[in-house]
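First, one chain by itself in structure tokens, the form predicted in complex with the partner chain.
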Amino acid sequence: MTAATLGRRSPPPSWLLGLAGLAGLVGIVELAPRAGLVDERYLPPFSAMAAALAEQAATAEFWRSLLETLRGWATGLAIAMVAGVALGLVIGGVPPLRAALNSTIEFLRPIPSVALIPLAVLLFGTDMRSTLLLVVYASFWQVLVQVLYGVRDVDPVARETARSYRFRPFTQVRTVIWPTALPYVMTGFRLGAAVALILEITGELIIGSPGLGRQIAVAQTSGAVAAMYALVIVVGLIGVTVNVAARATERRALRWHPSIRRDLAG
């Protein structure tokens, strides 16, 4: 009995253990090209990351560039959210168009965004909007699935309480279709930033537009290995923190919905 209540200890919070496994990475890159494990020239210790990561801060060519990239990203992101959400619901809301659509939707979603990097070159040169040319396709498609699926999820009784009390198209469209929709587009937000922020830094390396991705092929064209992965880590620190933002903004948004209720009442 005893036994079995001293055992029944509570286990440590889960934000402790994901801390534990980051300092265990971070121990390991540290200590396995120290030990010879690994090359130095492929991997060099994480300290050495991080001095190249303080001498990347000091310089406004950095700043310069992850300026360039937060912007690249932020701006297709945008386009894509305000071109799916826009088109979602009037694709959704039409069931016709929608049948007629269908396929071509299909059809279009699954192609690589990479595969349009020699067109997005023909078109737009290096310059920064063949970069956003692809994280516009990329992420629009994402966005523009979600709130598709988030148009269909709308309960019948609800649309027949709107309809009956003659809400006019647009309330039905405010009042209930979007409500409904929401947490689709947020998962359509989420999912599209991620994918934004791939197609971003893809640009940036293939295509040579401006930005972090370009300044981690000219570090690894010139040997500063440290220094790439610095900025790796960087782009790395970039998607977490917008996944972080876009589940905070979800829960706010959704405090009524049945998947956030219950997280408050666990």
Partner chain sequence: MTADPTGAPARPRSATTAMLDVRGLQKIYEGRGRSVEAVRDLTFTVAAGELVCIVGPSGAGKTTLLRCIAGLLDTTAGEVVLEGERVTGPPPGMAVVFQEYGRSLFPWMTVRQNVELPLKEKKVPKDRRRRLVQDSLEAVGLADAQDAHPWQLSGGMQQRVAIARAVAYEPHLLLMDEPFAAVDAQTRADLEDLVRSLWQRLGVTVLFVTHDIDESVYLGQRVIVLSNSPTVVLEDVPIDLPAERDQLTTRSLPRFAELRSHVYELIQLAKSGHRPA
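Please show me the structure of the same protein in the form predicted alone, now that we have looked at it in the form predicted in complex with the partner chain.
Below: the lone chain, stripped of partners and molecules.
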């Protein structure tokens, strides 16, 4: 094999490198407690976590909690998407309204959702609606801000042309505003999906709403460390799945967009 051939050898695919990194992490988690580098009371070997995960998967309570988490995440994200897109199109499409509400949006958007936990508990107790309030609030701003950016990015010439032809407002949104704003909407969807999952688990952990977060808290307080880590692994897998699904949805919805077509060609 010549030096030129070695120089032309393509690098390993990114997914293979990712698997190698994951395998390395699993090996470290398995060996560090057994070698005495970490106390097993705080970080059990990965094999113990896997065994605890298998035990959890054999119980109906685990699957109920998983469904509660997914339901809360999906419901909150759906509400945030509908509200964010609708209000974003209305506010962004009326410049005086956007100017009037800009300061209000910039004031409310940075407020951490966890700061609303006392209010949510006061209103709904430990019910699912408490966590849903946090999920909707956090995800809504991700979507709204992106839609506002998208509406502002519409070509002024195209907007004025639509007005000169006396397009109805709905027709203007469908033919002029929506094609430009859609990439921003999908970015908001991807960001909102991740934020919604984070707040869903956070609410379940702190408030005690039904779901995997509450199961993690129960395992921690009862000293079932391996089961706690097993549930954390499940949450991590859900996060990876959500991210992959959101990106796949984005690529499918924007397959006509030049950036997506360029990535597919590459």
